[in-house]
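Form predicted alone, single chain, as structure tokens, below.
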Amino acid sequence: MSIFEYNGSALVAMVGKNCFAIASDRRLGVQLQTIATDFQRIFKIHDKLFLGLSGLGSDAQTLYQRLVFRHKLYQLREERDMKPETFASLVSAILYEKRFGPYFCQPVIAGLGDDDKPFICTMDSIGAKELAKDFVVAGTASESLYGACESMFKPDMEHEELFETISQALLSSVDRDCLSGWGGHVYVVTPSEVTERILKGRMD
């Protein structure tokens, strides 16, 4: 078993019309044994920027703390929030400088940039970015998430339809992966509000 699969995870971000959604499962396991059913994988950097970290749970929390520290320094120096593109470059640089002993994480970054244009991207554990205009996935359930998102996604969805789509994609995908699941956690972000919802899923 790969170290990335040790705790299990499922992460997906999807773009809508001037909005985006990011969702994760809630299971923390040690291989096939479930440890917690309310584990947080999605973190708020600021009102229009969210970060999801799949992979090893302990590395995810360490990396998140480093990124919050660097973002606060940026806010103090620049007196503004970081753009999603800038933050993606920061995450990539932090991962790449540890490339010989990497953080075992696959980040998913989602945010609203200039003119409230949604930005999503993911990267591997050494910071190689993959940009997308529709959706990005990460974690142990990524293969089934690709299939569900490919079939369900359509461009320019409004925020309610986007929530429905990403939720159905997540729930149907984690049912096909025994290392992730136990409900879901969904954020839908528009220029004016952030909606957070907890999904109930199969508890096995």
Contents of the next structure:
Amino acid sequence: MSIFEYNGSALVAMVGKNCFAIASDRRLGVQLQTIATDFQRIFKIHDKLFLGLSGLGSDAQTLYQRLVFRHKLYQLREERDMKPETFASLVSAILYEKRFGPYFCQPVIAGLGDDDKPFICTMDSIGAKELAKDFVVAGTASESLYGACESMFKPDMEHEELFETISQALLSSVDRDCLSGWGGHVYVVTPSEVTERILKGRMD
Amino acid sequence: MMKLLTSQTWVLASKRCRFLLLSSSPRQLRYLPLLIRFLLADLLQIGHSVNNRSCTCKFITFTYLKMPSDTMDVPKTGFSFDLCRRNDMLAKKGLKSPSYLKTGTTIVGLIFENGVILGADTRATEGPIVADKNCEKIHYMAPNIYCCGAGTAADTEAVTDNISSQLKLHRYHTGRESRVVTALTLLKSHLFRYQGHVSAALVLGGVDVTGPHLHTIYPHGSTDTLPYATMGSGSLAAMAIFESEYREGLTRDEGVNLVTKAICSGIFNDLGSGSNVDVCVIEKGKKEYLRNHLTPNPRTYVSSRGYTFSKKAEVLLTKITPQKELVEVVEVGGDAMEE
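So that was the form predicted alone. Now I'd like the form predicted in complex with the partner chain, please.
Entire complex below, previous chain first.
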């Protein structure tokens, strides 16, 4: 059994028209036993930058704390928030530092950059960045998510349609994965507001 | 920084927050508590708890003032092996380590009459799944040097970025254009130092004052200098094309066509390579990066109607947080600083 399948997770981020959406499942398990049904995998770094961490739960929380620390130091020194591209490079460097003893996490980074241009990116557990213009996926349900997103995604969706698409892609993919599910947590971010929604899914 | 506290007592402050009190007179240290308070007030300006040990020797008295060290002000360079023990323990318990993003790959390079042409496919795989359909495998090293990378994606990106920074510093230091052999030596010594564990197989090409150069670098640190080279899982397919059609003194267009043909051979015959062809042409004084020069695998199965959902996703809770409004600062009537 792989270390990534210990806790189980599903993460997806999609790009829309001047907005982005990031979604995760809510299950935390220890192999086949479910321990929590409200586990948070998506964290806010600043108003326009969200980080999702899939994989081993403890490494996800440790990595999140280290990244928040570094971002706060950056805010104190530069007196501004970090751009998403810069943050992605920071995460990549922190993960690559542990090349021979890695954190068992796959981050998904989503943010609004200059001129509110949406930016999404994912990495493997040692920091190989994968920038995409449409969608990125991570977690145990990633293979189903690739398929669902490939067929459901359309370029330049407005935020309502983007929410619907990402929710349907997430829910249909986690239904095909034993280790993730128990609802969904979706953040849709536009330049004017952040909408956080909790989805009702199959509770199995 | 050194500072004279009293006529006979110096304070030496080092970056690591350890302070050294050097005194040639032990009697001075009767006033040690006072000196410490003085030190704190004057040099530190913040409250820290100090613990000190002093040892007296014949002529000079040393006192160490040890501070609680600042956390992670400047991170240490290089790899950190903190989590290795824990990961080994997990592996022993039967939990397999994760697979890394590999670049499967077909990468090629050839020397033509005026310079070097590099080519690469654009597929990145994670096990059997295609993770990225259009990644960039031709990395920038210097304005006149580019490097294609195969193997573990994180390793190729990190090693080429690292050596690219080192080359830039070297350019500032020497005031000259970088040479390909410099990049070659930096890369091979880095890879050899890690004995092949940094899994990056590279095709390095560029044009400098000594002419066009093309090298291949293997993960363990060995190098070859060749007129045409291929690396990656699709290297045999691409080399077959090169061996049959390469000749010296190719023109630019012939060279680009040959490289494209070799990469296509890799894309269609090797499962680890796919998607599009990237080409980079480097000549003396100029370079051209042709990103997605050829796209022989477009997505043709898109439904024009799009996807419609019969049943909407059920929402349990909605929370809307407005973004902070950006305040525009407008200067009113003239420069405030002028009288």
